[in-house]
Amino acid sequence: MAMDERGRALALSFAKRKFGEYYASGPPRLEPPSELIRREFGFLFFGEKFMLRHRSFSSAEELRAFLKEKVPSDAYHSTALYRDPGAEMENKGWIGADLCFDIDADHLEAPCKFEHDRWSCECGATGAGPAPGACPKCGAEGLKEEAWMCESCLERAKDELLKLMEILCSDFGIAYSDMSAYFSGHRGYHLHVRSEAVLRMGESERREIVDYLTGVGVDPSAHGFSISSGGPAPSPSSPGWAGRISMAITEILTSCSEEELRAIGLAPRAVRAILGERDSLLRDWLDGGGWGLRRRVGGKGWGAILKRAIEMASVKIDTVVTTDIHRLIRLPGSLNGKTGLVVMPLGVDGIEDFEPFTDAAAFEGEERVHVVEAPRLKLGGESFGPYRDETVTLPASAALLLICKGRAYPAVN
């Protein structure tokens, strides 16, 4: 179903005055970014397609009273620090750049995808899940997607932002006093390295630093991993990428499942092998990566176990973020006008308990909405839904991510 005119003109209303509220109440969790004055800032705005770039702020409280009068759908501040951060960008003089992560939901295998996100195609073809590269039906491109967040997949970049972390202390001696945490305030979270140490690299370096977290050129015989025949493999305590193979062959020893493994690539043999020797093999392996898991599976299920342990071990994130070095950011504390929650900052030990669709609402009390067609939704700590075509009264919170993706507009008597 789609919505009307009248439905998105009466949502766009709503969405910017809630935004205007919230911009105008001071918020307490707004984080104006380190060395204010050399960032470059940007915003969206309801109802407007274009950006306004190339602001500056000489003050964070200039910056307050700009988004309590403007109220933008999105804020962003640049990663880079320049010396006229508002002058046209051939202009600015770049000084340096802070090292930024994405992590995206959309980047990670979900299965909740397929209860929620939705792909449709000019032709009427519909499908669940992640949109295909080209419609089943009449091979069109290009296909419109729908995609939605749940608890499940938010929890999975969770842990996505928390092993980036161990491996930028661990591999790349990072403190995490350096390391600032972000909710995205939709489906991900953001990391900011800011660091004397990686202030001024350049994109190439950038690159290296993501080849090097996702696993591009990894060869698991230089860490230890012999194809054919040699030593025990090392062991998951053993540092850098060596330890981390061995600690996703370890995890699709003890709970891959039978579909899991065929997909790897496994032969049927070496699956059969593996489900009925699991616990054998898994001592086996964890004693010393012994020979008994490479004589069950063969040289090419050897290959195809340590491809996917790679696949595993490598952090998922948004690579164009990380190496562009003139990259806009989302302001820590604004609004993301997706969904209306909070751009949320997070202390390093607060990341585990952070609770997404609790913690970053930025409303109280209730509103009554009439709910075109929405999954099922969770916020705090309630579930709504799923709706179809219904006027319903939510939490004021639960109503505006609604409104913002689209899904609802404010009931009119």
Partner chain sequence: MFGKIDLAKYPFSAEAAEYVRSRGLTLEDLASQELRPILAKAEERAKEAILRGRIPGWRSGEEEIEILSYPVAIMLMGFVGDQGAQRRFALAEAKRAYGFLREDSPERVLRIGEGTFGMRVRTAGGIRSDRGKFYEFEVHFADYLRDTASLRDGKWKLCNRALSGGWVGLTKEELARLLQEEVYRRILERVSSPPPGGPGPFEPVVSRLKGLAESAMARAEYIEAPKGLILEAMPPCMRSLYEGALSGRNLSHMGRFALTAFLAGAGLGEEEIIRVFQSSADFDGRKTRYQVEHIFGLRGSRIKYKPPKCDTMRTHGLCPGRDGCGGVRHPMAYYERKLGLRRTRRPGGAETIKAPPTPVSPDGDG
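Having seen the form predicted alone, the form predicted together with the partner chain:
A single chain, with no partners or molecules, comes next.
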């Protein structure tokens, strides 16, 4: 069900008014980046298609004043530092860049996608979940996807964020005090690493870090996991990938169901062996060098287990964000134009308990809106919707979320 012209205009002016209120209030959560005068800024505006880029500011006050006056729908700053950030790209003079990571629920396998994501085809067919390769009705490819967000998607993204931070700390020796984590305001989390150690790294070095984290090119035999020779398997407490693979295999042995073992690609005989001798295989894995498991599942099964273990131990990040050294990233404490939620700075200790829809809400009070269509929405323990073509009163942030997503417009009367 689509929104008409008038609804869209109402929604736009409402969103712009609320964003204006936010920036006029001198939001305490707004966090201008370090070395602000060396950064490029970019902005999107309501109802405009193109981004304003190559802006620079001489102080945090000037940036705040700009936000208050121009009310952008989205605000970004460069991860890079430049000698002349306001110049055209080729004359900026790249000095270095923060190491940034983007974890997006889009990249995670989340079963709840089938509850709240949907796709549609030009022929009129629609369905739940991520779009299939081709329309089941007319066979057309390139279906339109509409992604929604929910607490459980974001909870998974948060787990990935914590995993990422743990690896950066234990493997790369990056101190937690050099990491800043943010809720993106939509479907994920950002992590900025600011440290001399990474500042001047070029794209190929960053790509190696990405490959390390995502497990691209990991050769298990380089870490001591070969089927025949190569000695006992590394223990879960070994450093780096050796320990992580070992840990994942421990997990597979401990908790995988018959179905999951089959999904790994194990033959029925190997699945039966694991299910039947779970305890002794596990003991052998942790204390006895892991020969038992290797013998039980055979070369092919062992390969499948390793593949799954690497997959489990890898971090699902958006690779381009980390390798691109000229990238713009959302300004912490600004509002995300897709949701009206705050791009929220999270202290290291605050990540675990962070609740996106409550803690990143920018507004208090209630608003009356007409919802065209929206799936169920959970906010601060309360549940709203699903709605279809109805006028309801919602907490202001929920109302703004639906309006920014193009699912509702302010009720008039």
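All values derive from a computational prediction rather than experimental measurement. Numbering follows the first chain given and starts at 1.
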Query raised in the report: Considering the change between these two forms as two rigid parts, does the C-alpha of T391 belong to the same part as that of Y409?
Result: yes
